[in-house]
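In the block that follows, a single chain appears as structure tokens, in the form predicted on its own.
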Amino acid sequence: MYYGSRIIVALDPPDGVNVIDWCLNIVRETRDLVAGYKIGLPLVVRLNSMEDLSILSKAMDGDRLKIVDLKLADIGNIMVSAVKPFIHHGFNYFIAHSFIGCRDGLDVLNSFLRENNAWLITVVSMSHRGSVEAMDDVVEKLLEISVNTGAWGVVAPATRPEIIRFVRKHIGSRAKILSPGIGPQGARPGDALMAGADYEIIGRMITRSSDPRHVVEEINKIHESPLREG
């Protein structure tokens, strides 16, 4: 693994495309150079099979985040049932939402995922638009509920770098920040960072390039300048 990689790559597949070939593409590409990789529901109900997840999980190699965004959101049991498989399968690191609170929903998924050496990542916000409208009022709220889980991690979005500001303030080191919203949303490479982020989710950006590695290359050098700056 690239260990100075701050880059997570969001693996969303366009139309078109044969899902599992595609996504080995892009992986084969760029894992030497990258800290991880995000996969969620536009890429799983489009396998062929479940096996597809072990054969994704083996080329992504070594000690990567291998990041399951299915935004969960229910009572801890579901949850649980929800993410076995993609253990099983090798992936490590799972995304819910942090709005359902802690007992019996996160506190059950959390302890389930410590016990299968995997981690919690929690959302507290959003990178569109609409996440002003409910959760960005309750941010510290949602913080609190993560820390009180004992979340890895929690996303912000690089979208808003003043809610970045803000989660690191109230977080301090006790969570890792990933922030997606990179590219075609609207944020560039490094914003995240500057604010306080740990790692930049970025999909399309990297994905839709007809040379993804040359993109990743050219990402993580734009990471290293601010970095050794600050």
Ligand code: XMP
Given for the second form:
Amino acid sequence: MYYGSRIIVALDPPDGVNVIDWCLNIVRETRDLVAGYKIGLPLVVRLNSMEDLSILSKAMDGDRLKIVDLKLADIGNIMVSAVKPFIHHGFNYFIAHSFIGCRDGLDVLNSFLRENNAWLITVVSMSHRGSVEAMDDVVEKLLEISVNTGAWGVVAPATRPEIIRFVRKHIGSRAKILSPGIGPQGARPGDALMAGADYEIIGRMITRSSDPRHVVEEINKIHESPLREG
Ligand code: XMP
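Okay, that was the form predicted on its own. Show me the form predicted together with the ligand next.
So here's everything in the complex, that chain up top.
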């Protein structure tokens, strides 16, 4: 069993596969080497049955982060309705947008999650270039909302390490930082950790490889070197 990995694998299935079989193959090959998995709409909209999520979450092992990324952005009670079935099937971390604000929004969701041994992750900046068009102007405000809500973690982009450094400076150790944007989006494995992130969310670089296990092993090695120096 490998402890201490900072990799969260984004399970976004390609076209033309049975999505659950595809996910299970990757999970079985990598689960002893990663911190967790993230599922999102590309998987969820292709499920035949929500019951399949139980099979998937059981395959992930008990102590993995099992993240559902619907990038929720609604009023509190609607977000609660959306997460309930995933909690029922064993998922325990949920990504929501921070721009919706705390009162009657994130606070309702966060309270519900805490009551159900689940945790909130908020988005404060995104990995694509469009994030600079609006979100990045208000990162500080979004962090304030996230911290006031009591979010367990925040998402900040590996593609802009300066944002990660800003986020870390601002929140200290009050929340984890999870960073996507590695591989096809441009960042290299280890870039986000070096800037202060706790986890790197990595999808296609691992899942579209002919040998996902080998790629995960190589990324873990890269991650260990900056971590040792830090
Ligand atoms: P790739 O294949 O590019 O997948 O490694 C990245 C995964 O991360 C998600 N993603 C984001 N999620 N904020 C988020 O909350 C972001 O800025 C962001 N950028 C990418 C994406 O949905 C995919 O699952």
